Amino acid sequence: MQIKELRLVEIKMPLVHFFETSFGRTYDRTIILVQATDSDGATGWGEVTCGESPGYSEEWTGSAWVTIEKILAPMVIGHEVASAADIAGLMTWARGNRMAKSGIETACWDLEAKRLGVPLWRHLGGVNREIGSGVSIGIQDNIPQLLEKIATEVAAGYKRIKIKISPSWDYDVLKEVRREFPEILLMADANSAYRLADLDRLKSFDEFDLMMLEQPLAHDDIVDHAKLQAAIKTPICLDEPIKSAEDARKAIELSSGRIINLKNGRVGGHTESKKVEAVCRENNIPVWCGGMLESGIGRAHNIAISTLAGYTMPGDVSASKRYWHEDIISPEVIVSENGTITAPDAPGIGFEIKHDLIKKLTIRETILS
């Protein structure tokens, strides 16, 4: 494989409903899409999943654009590699910037799968064509509004409900949710809003029979999480600190958590995701696919990687209509009445790109060759 050209397209998509975490409230998404073209003219699409500001990670759309344009693209364009699995290796000199790297790397995986005429999920080594789908519900204006949203998603068949929490939106909220929905699979995502000094408060969540408590402590910590996990019954799920297979190995050795949220962008793309999945599977640590409010292109890549054997829990991969008035892929992602998504049979990501809609949503674009 030799990449001849990378096209960057920045689009802006309004959300159907605002999404709020401990980082803040989001009404729309600015997203960078990457189209990779090889020397034979074949193309593939990827997505840079970072946010509009450096809240979740140090990357944001403004920095990712410049990093790809000035640093990463020259490392990739024109260089011969045996397969898409080797694309990440071309960019190792540049530290971090994993979400920018993932946009390029996943586009190359899509390209390669299309050239081979196989679905991306099979090309990645997936074994479970049907994946479980969960939803993530942000902090709402009030508890009745939250309960109404949960009722809607449960009626739609989603297998797991995740709600965002913060020190001002936690115990009483969880109590009301459990009172209203005693049987649902429920998890809470803290987005690093707590400290070890909040142990008593975090321990109080044990009474709600949560599937997991996601990333309660600092975004880069695995030491205090180990102390917290030893003190509470609820399984801790690690998110932000797991940026590689090595990070996963160290966290597992420290018993920092019992579950890992695996995001393609956070680890740099499919190649590293496969390595993290293997480490976790070999150590009986379940993983699931987290979401970053992706467009249909990023969502399609999430579906593909979620078919690997180690992804044993419902992820944040949900229907397009939950987020977008119109998605940029066809058909849009749908969830069955049983709360599952079926990976497509078509080559590559398995969805057609709505080029006219992308053009309508475009803020800027550039071609690097």
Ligand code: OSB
Second form
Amino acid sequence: MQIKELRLVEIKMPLVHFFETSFGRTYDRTIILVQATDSDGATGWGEVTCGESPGYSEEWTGSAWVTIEKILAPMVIGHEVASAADIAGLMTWARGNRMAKSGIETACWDLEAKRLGVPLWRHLGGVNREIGSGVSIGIQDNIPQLLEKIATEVAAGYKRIKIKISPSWDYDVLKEVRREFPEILLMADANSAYRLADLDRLKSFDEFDLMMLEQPLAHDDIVDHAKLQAAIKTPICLDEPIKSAEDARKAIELSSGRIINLKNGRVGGHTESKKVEAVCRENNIPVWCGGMLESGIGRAHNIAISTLAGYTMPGDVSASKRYWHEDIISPEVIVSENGTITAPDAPGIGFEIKHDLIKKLTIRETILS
Ligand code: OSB
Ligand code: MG
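Could the form predicted together with the ligand be shown next, to go alongside the form predicted alone?
Once more the chain from above appears, this time first in line as the rest of the complex follows.
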């Protein structure tokens, strides 16, 4: 495989409903799409999954754009590799910037699967065509609003409910949710809003029988998480600090948590996701696919990777209509009444790209060759 051209397209799309985490509220997404074209004219699409500001990680749309343009694209364009699995290797000299790398890398996987005429999920080594789908519900203006949202998602069939928490939206909220929904699979994601000094508070969540508590402590920590895990009953799920298979190995060795939320962008693409999945599977650590409020393209890649054997828990990959008035892929991602998504059987990501809609949403565009 030799990539001849990378086209970057930045689009802006309003969310159907704002999304609030412990680090802030988002109304609109600004998303970089990557279209990779090889020397024979075959193409594939990827998505850079960073936020509009460096709240979740250091990367953000503005930094990813220049990093791809000035640093990563020249490392990839014109370099011959045996397969898409070797694209990440071309970029290892550059540290970090994994979401930017992932935009390129996943586009190359889509391209390769399309060239081979196979669905991406199979090409990645997937085994479960039907994947379990859960939802992530942001911090709301008040508890009744949250309860209403949960009721809607439970009625739609989603397999588990994740709510975002922060020190000003936690114990009382969880208590109300549990009172109203005693049976649901429930979890909470703190996005690093607590410290070990908050141990008593975090321990108090044990009474809610949560499936897991996601990333309670610092975004770059796996040491204090190990201390916390030893002190609470609720399984800890790590998100932010796991940026590679090596990070996963170390966190498992330290017993920093019992579950990993695996995101393509956070680890640099499908090749590294496969490695993290393998390390976790060998160590009996369940993995599930996280989300970053992706457009249909990133969502399609998430569906494909979720079919790997180690992704044993319902992920945060849910229906397009929860995010977008109109998604940029066709058909849109739909979720069955049993809370499952079926990976498409068409080649590559298996969804059509809505070029006209992308054109309408475009803020800037550049072709690198
Ligand atoms: O921590 O998992 C997270 C969204 C943006 C940034 C970080 C996270 C999230 C989500 C939403 O929880 C997942 C989704 O619905 O795409
Ligand atoms: Mg998270």
